[in-house]
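The chain below stands alone and is given in structure tokens; this is the form predicted alone.
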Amino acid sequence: MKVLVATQKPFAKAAIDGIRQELEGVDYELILLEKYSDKQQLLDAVADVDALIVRSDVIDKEVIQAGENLKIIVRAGAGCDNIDLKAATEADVCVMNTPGQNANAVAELVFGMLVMGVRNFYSGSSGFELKGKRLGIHAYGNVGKNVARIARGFGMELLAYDTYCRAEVINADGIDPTISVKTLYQHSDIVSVHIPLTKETRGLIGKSILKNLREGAMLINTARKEVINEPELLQYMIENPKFKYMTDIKPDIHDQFMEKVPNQYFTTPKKMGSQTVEANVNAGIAAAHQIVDYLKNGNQKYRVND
């Protein structure tokens, strides 16, 4: 069996050795393609191999038919969009994710973009504490369970909502659930978002939302831009100079952001939220030993198509 990795964004070295050693462990042929610039690297890579490892890697329709012998592409991370899950799908090629790697990195990113925005950007001026302040954590995923691990250090009142996980489990946890994303917004001093790209969820965070949002909220966002109306956004943050966004991924619009609410929005350079060494590690190795797992023993558990 052959398995490629292909990144335009490179593994640790921790991790492709650890990939390897779990591929040499059972027989198998590691590929490595790296810091790709020319997408018919990648097709000319993909067409022998039985296995694919990607990160942000785009996988449309046309690689994937590329890959004559392709049976399953592992996304070394949470979110699939990357991939054209569909297609993928109609070539009986199963697609997976490792979730959960990610989690505590992304998590901590909360934290630290969190502290700089009550700090108001370590200007000198006055900011405020997080002990007593009310966090939501719009999606109760893995990253959120970290982001409430990590506030209850901080002494912060929790809550949740999340469209696909039961209140009751929220609840479990210590968390007060919400009955709906708008009571979410309405309760709380500052909102994590973590929501999944989707078709129901693209545009979600605009004006109807962020208009239930207390004076001084906070709006952090590790999750895809996608989820972001800018536009409405952005005349929200104009008619409400208290508001702070925080961001880990670089808006479209990021000019306008900085030319007319520049104390009020940071954005990293690029999506950082997962770029520690322990989460490049443990996303890759969980790649290679699914990828292992499927085609040896038709383990599915991280399948994400149909």
Second form
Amino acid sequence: MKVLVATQKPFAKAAIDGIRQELEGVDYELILLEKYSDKQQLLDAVADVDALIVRSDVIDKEVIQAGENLKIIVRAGAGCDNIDLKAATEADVCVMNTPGQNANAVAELVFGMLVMGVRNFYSGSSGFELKGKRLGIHAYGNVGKNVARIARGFGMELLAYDTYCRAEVINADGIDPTISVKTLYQHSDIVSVHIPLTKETRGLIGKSILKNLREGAMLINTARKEVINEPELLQYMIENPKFKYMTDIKPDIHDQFMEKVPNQYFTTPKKMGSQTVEANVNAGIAAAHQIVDYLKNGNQKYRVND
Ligand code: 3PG
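Please could you give me the other form, the form predicted in complex with 3-phosphoglyceric acid (3PG), since above is the form predicted alone?
Then the entire complex follows, led off by the chain already shown.
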């Protein structure tokens, strides 16, 4: 069996070594396509492989159809919004993710950005402490849970809202569940966004949600840029000069944020949430393991398409 690892944003070497070990242990061949810049390279590379491991790489219908022998795609990570799931189902290709494997890395970056935000970008002016502040966790999945764990160490109060996670589950972790997104934003000093990108969440965070925030609130986004209505966020920031937006996914209108609200805005130059050796190793090896387990034993535990 041939397994292609296609990553525009490459894994750490330790992750590739682990993937190789996992695959060579069952006589599967590893093919690497890293830092590719042209879609044609991906179309050529996928042509004769049985399995594909990707990160945020766009896997559309054309790529799926180019993989004539393709049986499984594993997204080494959580969000599968980069993969055309319908096209995969139509082509009889199984799609999986590796839930939780990079969650701690993303959660740690939330606090990296959070401290930077409350300390006014280390500008020399007096900032605030996290202790005693209310952190609203917008979606209580694997990343949200890790954020909650770390926040307790800072002495923060915790609130969470999740459309799909029952309030009792959130409550059982000692966190106050809110009854709506609106109440989450109303009662938080800082909101950390962890919603996946779906039809329902695209552009969700705009003026109707932002207007509920308290003066001086902060929004941290390590999820997806598409869940933000960027023009409405920018307008809100212009009207609320104490509000800050910290993001790990550069907005489409980055230049406008830089021009109009430079002291309220920070973005990482490249999405860095899961870019740790540990997360690469965890997610990469889990992906290789899931491929072997699917092809040899038919295990579909982490399947995300129909
Ligand atoms: C995910 O969905 O797992 C995270 O957003 C990480 O994405 P990345 O692998 O592209 O860094």
